[in-house]
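The chain below stands alone and is given as structure tokens, in the form predicted on its own.
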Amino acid sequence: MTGPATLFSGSPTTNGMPPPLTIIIFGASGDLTHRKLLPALFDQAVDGLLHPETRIVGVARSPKTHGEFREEILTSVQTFSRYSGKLDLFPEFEKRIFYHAMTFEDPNGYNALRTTLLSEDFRNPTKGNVLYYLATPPSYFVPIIRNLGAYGLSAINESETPGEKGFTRIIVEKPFGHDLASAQDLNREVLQVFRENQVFRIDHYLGKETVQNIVVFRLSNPVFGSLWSNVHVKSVHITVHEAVGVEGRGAYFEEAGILRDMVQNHLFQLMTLTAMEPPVAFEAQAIRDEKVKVLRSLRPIRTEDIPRILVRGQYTVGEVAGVPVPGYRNEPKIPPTSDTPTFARIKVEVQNWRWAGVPFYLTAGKRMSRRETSIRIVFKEFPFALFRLAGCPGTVPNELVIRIQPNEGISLRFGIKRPGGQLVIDPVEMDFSYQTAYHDKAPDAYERLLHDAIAGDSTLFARNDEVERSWTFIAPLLGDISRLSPLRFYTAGTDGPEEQDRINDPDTA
């Protein structure tokens, strides 16, 4: 008997339960592990979506006992879990948690880890299945991957009895390189040790419920899907605004900037899901093939195009939600003359039959007036003289807004006649909210992505060619372009530099 399929993949899990496995988290002392990964695994266990024989091994440098690590995880679950009110279930969960102290370059540590995985206490209950999670800074990715290969941990089950072999997979956190060359190097390193179908490059934005619903909403509702092209769409606006600043990541952000940190990954993922052609099936390869086609269709950036397609900005001293905040150049570890952008708006064009001529505006910024991630599709207005001849001062463009955070949902904007004798059209909205329609708290994005990786569904993970294509496209914007696109300053707590509007569609600015 088989259970339900995962959302996109047609691959069912046995009895509705993912397989047992050992999850090894490199970087077990880090913020990601404690805020996201372990609480997500606890939530899955409470929901009955984590096999009871699953083992979780935290790997980090600091020496500590299994008990000390479990106490730390209890604190994390109390603070960040959806089910913090069900801590009576934690004692059963913590039996699955273990700790392994080692440096990421230590041969003895990898040998000891291999011994643990091949022991009867681990191998037999988990059927030999292993999932590695690299929750470390990017500088450790290659050393860990190389050592997993060198000490036989990337094929831990390959030499065992045929027919009893389990799977081995690896999850790699973003960033996947900092430019095309480094992304290619990272892909080359990981594919020398693992096969592509073993590699899961994670972007947590793809685990959000509304992001997954982009494809379902469009394809299951012909009233909208039939309008999804340049015949009816005037422009597409994909926006990721953050109210926070660099939050103690000054050294990293100074090197990365907003284009590497947000645009190349999060915004490109949202763009490809919005613009892609309908896949032949809800399967990983089919969907990822269509996403890559979008990236291949992007109009290349020429040097002479940069002034008219890009606006860069950097926040200065201001207030967010009434709280004074420093300017970017006043943040710790930031040079006082930094030219690193904390805001960017880029205009791109998908040059295929469906989207040719429709501008896509990708906007990302820190220290904005509010936290918002959305996709706004602006439809063309009908060029009828009817309303003008009737004395109507103007019509209202239809807009479909897919809200990804903070209040996930979908709204439709349209015009209606204002009551009274005069013909005046007012904008109104029909709104759907996940929170209102589904009262249970939605699973965290990491819950969904961990579940899919365990089940072997790679739909919501980036493929190697997808990563390299996105870096190829954005490469011309990553060098010294200050002459072509000078830095514009904006006050923290506002909506970015005024100059951003010069690359907007003039009717939607």
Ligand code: BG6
Given for the second form:
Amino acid sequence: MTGPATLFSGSPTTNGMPPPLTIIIFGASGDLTHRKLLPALFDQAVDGLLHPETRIVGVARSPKTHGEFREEILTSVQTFSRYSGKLDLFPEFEKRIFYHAMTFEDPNGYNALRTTLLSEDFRNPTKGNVLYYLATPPSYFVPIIRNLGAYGLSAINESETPGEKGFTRIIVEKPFGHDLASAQDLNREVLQVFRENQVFRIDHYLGKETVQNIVVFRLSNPVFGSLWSNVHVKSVHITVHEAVGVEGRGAYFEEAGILRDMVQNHLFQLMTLTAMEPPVAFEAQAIRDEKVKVLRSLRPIRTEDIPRILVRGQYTVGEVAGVPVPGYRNEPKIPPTSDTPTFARIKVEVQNWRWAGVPFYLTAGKRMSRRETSIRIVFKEFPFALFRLAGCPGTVPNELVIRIQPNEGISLRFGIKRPGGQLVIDPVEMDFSYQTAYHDKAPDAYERLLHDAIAGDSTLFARNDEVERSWTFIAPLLGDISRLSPLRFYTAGTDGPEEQDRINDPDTA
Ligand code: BG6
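Would you generate the structure of this protein in the form predicted in complex with 6-O-phosphono-beta-D-glucopyranose, following the form predicted on its own above?
Below, the chain from earlier opens the complete complex, with every other chain and molecule after it.
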């Protein structure tokens, strides 16, 4: 390649250059917009994966000029972009950023938005394509959706340009509902205004490279794919440990707790991708059908099971990586008697032909000793203990660990004979590391998800029935269950409450 790189000049995806469009972000002052969405769009632009005619409109309450908003975005890009070293490309990017001040209940605001979208400057270059992004607190989702419907913004192209249809899509951030009833309500509201194929329910874990690789790894490697069942697998351990606490989101977390914040969505996504049957085709409908079947196969939780299958924990004052941190009950906006769990381990059973008898342990915790998300598959040992009978101290079960983050990679543990005259079997590891194999920093999950929504591919987004099934399954754990599963305290900076090991059945763990 010769000459300096320019913005939008990179190579298009294998699917070709995505279409031009207007992206309207509700919640433009929020953390998500600044930390994730705009840096992701800039990175895509640098990679040549954003159409040069794309327009981005930030919508929020506070009055601000386009220029002021662009300045804020420059700071976000400087801080959070993969390409913070390529700020010379920002002036070209910022020309496509606009700001629109309105409250989310204000009819005039929606009318003005409509005028903007229908103006020549927007409609012609973007072919009338529009993608809304709900990046607001969840209480605004319904008012915004209703207003998009009421002011003709949900099918703006179809009504205004007959015969020359663009697309209108909407991305809904998590949390998608607070429980089954509210998720159903939200689905009903959104599907009154949009069709299912216009709706993209985000779970950013699906945008992570290593999460997408779960399916590719299983289904492209016969060596592993053929062992992927109760014939050879003894137990599956899906773990999301975070070093961070509630990060100034005390009021939200106190309502949500770890079961709603992490388990119902991110951990269930990891579980369904690990457990699902091979889809009939590698496309959205088929893959999502298989994920829903896993959720349908989960053994429902009965009240009497709760003490046996769930451990709930909450962190107390401690130290993470040498830094003193407060206990959960001392965090801002948390009542001193809070019963909200910041840690949970659940044992679930996938009752189908492939997985019957294999426990899946799902663990999520905040303020753990370190950040670590992994899927550990423990394999069965041979039924005949040849080496033990020959006096060997013990054999080593094979273990496959998919490291989702950080230090992304895959390792396989196996036993070998220790060199020397005695018969001793030592555990050793084969290790694959993304960092060693691919030196580039992987795109952020939001880059991939925005790209797919723009391209109209909903494979990596949750479908309405998937969301409702996951709420149905977890519902028995969301009420007041403090008597059935008392809160266990753990010191911040440790690996959770001691009691978590109690639910590992010694015969099957
Ligand atoms: C979010 C949760 O969905 O995921 C946060 O609301 C959590 O509480 C975050 O910290 C974890 O995401 P990641 O990508 O850092 O693992």
